[in-house]
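Take a look at this one chain, the form predicted on its own, written out in structure tokens.
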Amino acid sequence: MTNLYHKDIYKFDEPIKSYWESTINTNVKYKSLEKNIKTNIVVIGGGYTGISCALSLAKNFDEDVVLLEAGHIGWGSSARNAGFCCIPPAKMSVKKMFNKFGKIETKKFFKNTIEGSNFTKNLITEYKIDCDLTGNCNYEVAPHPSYFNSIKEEANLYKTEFGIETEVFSKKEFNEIGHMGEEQFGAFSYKPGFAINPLKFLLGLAKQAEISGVKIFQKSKVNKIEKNSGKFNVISNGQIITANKIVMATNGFYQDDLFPQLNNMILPVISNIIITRPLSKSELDSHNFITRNPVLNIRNLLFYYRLLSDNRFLFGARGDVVGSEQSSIIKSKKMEKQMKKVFPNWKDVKIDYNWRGLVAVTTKFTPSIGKLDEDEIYYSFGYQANGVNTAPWSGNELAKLIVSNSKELKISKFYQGLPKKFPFPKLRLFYLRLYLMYCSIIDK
């Protein structure tokens, strides 16, 4: 097994004591894997991905199930992340996107990208998940006067490209709508957009596998997967699930050790989230902050926030690259300063919570979703820190191709097939660090 991180990040048996879990009924559980069983397909990975791609073939093919996920329902990436649903989720400018693509494939992505918007949202109206869902769009903020003429031309492209719905906001119109502060020099929005407690959401989806009747195991991490006569034994707490199919869910947090095929693909980040503790009326009011919708600061080193709806502050951004416990104290200290640059009256605000989690990014930028040449061996990851708004989709997606017998989706080419592995792996974190030197530098 190789963990990129050191192990604290790895703790699947630990709560992640984020602001999310304050608000859910802790009563909710689900049992461990306690005996050897046989079904036609298994789930590794219990968040969006998995559990929207095992609720679709329950409920909507009639197929059966079983869905494992290594700490408790609702301790990975789906349940950590600021519960924005941006777009798009892909790490390049458009004008790269057409270069390597072309116009055609790049307006069917965003396409695809806004239907995974509006799949998140009906899941929640389908189901009636109470979510603290809120917002109706999305704004990116220039953080400097020189960032407000790209703003303006990505609004364009937007609108003109792919037909949607964008407005511009001078320094001063913000101010009115959005917010002051010192790295506020006009935005855009873009629609649609919105955010959710992204915990509630997925234990929610949870719920509706299991009455579509999803087996739901927990605090069951794959320690091997075989193949026998056609079968794959799929190994956990020392017990066999024996399966036709399987479905690699595990996003940000595989650790390559289950397929060959998939090791040294993913370069999990760290992302870091604080969040205050509630703000007065006269403390929201002295930056003029009105929204309620998501708010991203386009620097390099993008960070992103939003206010609650207990008017408590939400400040996000690129963690460290070490994992430890010690670190990520030290990275939320950072982030502390850096909010309270950004937004000096609330110098004397007390953060009340910081936790952090692994965002998946691979050599292609994009997301990838099918399955592995001659083995019944489904996959989909690397939503490039977008998940709310691709995964969940992107499992129904993959629920579609798993029960058809074509080898293809429907779907835009940006998402299909696997990414090549990085070079040298063990060297991911050094360009990591590179890279976050290279944007500290420009930023400034």
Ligand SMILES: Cc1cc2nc3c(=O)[nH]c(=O)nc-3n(C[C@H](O)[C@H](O)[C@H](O)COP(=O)(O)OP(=O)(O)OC[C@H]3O[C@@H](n4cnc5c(N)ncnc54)[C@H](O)[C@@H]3O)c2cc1C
Contents of the next structure:
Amino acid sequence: MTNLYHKDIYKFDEPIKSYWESTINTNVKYKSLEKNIKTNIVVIGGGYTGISCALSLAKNFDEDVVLLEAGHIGWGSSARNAGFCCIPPAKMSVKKMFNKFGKIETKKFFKNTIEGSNFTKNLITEYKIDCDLTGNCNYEVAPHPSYFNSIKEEANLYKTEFGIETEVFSKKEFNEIGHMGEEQFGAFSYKPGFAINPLKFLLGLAKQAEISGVKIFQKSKVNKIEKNSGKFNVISNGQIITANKIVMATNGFYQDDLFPQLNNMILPVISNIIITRPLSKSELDSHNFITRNPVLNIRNLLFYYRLLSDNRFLFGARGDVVGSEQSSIIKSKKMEKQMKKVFPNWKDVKIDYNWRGLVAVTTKFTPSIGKLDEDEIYYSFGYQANGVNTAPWSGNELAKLIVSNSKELKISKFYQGLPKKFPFPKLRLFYLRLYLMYCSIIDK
Ligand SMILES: Cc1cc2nc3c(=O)[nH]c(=O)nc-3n(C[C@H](O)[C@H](O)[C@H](O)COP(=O)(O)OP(=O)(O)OC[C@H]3O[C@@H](n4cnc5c(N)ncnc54)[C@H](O)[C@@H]3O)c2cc1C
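Could I see the form predicted in complex with the ligand next, after the form predicted on its own?
Full assembly next; the chain just shown is listed first.
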């Protein structure tokens, strides 16, 4: 196993000290694997992808499913993210999408990504998951006057090409309905868009999976998978699960250690979040911070923020490239400075929480859902930091693929198939450093 980052980031035994962890009842307990089992399908990874897939397999298709999670249920990125449900799960401009995939396929992709947002929302409604759902649109904010035209163009493209409801606001208009600040030079909104407490959503989903018959085991890291007489032996905690099919739902935390076919395809990128103490009314008024909708500042090295129900301010950005606890603290301090530069009237506000996690970027720059050609091994990963929108929906699409006879996904090609492996994969962090340097030069 070759980890790109410091071992601190893979401490599966320790809960991350996130704000979300402080909002839940910590008595939620699942067993760890302690005996050999036989099943039809083993799902590896207990985030949105794995749990949604397992839930759908058990509930909709009556399948026998075991789910294994290395940490506790609520350890991975699905429990650490900012809870923004945004679109689209791709790191490329619409113009590039048109050139690469054509207009028709791009339209299908946008249709699917809207379905993704609605799928997440519907799960919350159907299972009555109390996860502090807030907001009725997403905002994208121009960090400099020169970005305002591109904001208008994007809003127009969304509306005319994909039928998405958008609205453009000048700086003055957004001062009134959104917020003021040093990097607000107009904005646009799109629907659907909302935000959630990601951990409460995950635990709600896991509960439904368990009710539907999924056998969930936490603190059960899969160390090895062997093939024996056409079946898989999945080894975890020294026990063996014998299964016919495997679902890989490990996303950014995959350690290039289980299947050679899937190794070296992900560039895990650290993403950090800081959260302030609750802000007073006068502090909020000082920047006229009114909106509870998620906001994205569209710099190349983008950052995002939103106001939580207890008036704490959440601020997120890309993280460091080392991965140690120490480097995370240093990064959080830098983010605090950046946040206070954008919202200078909050310069004395204390930060109560900081944490980080991994998002999965691939050479495709779009998600990858499918099945390995020669094996009953299914995968879904690489949401390019848009998992709230994409991962539950993808898990469900994967479940349909697993039970189908045709083995064909009925979704846009943007999502289908594996990405190319990174050339010289040990250099992945070097490529990331170069990219970050390039972005910071452009942003300046
Ligand atoms: C700080 C941060 C902020 C983010 N903000 C947003 C946001 O606002 N909106 C958005 O849409 N997306 C956001 N994302 C991305 C989003 O969280 C992910 O895309 C999404 O959670 C992926 O879900 P998943 O189930 O595929 O992966 P995960 O939730 O990461 O689950 C994978 C699981 O696999 C487990 N695992 C790994 N290896 C093994 C093994 N060998 N055996 C057993 N289990 C294993 C891990 O422990 C992990 O729990 C953010 C991510 C981070 C880190």
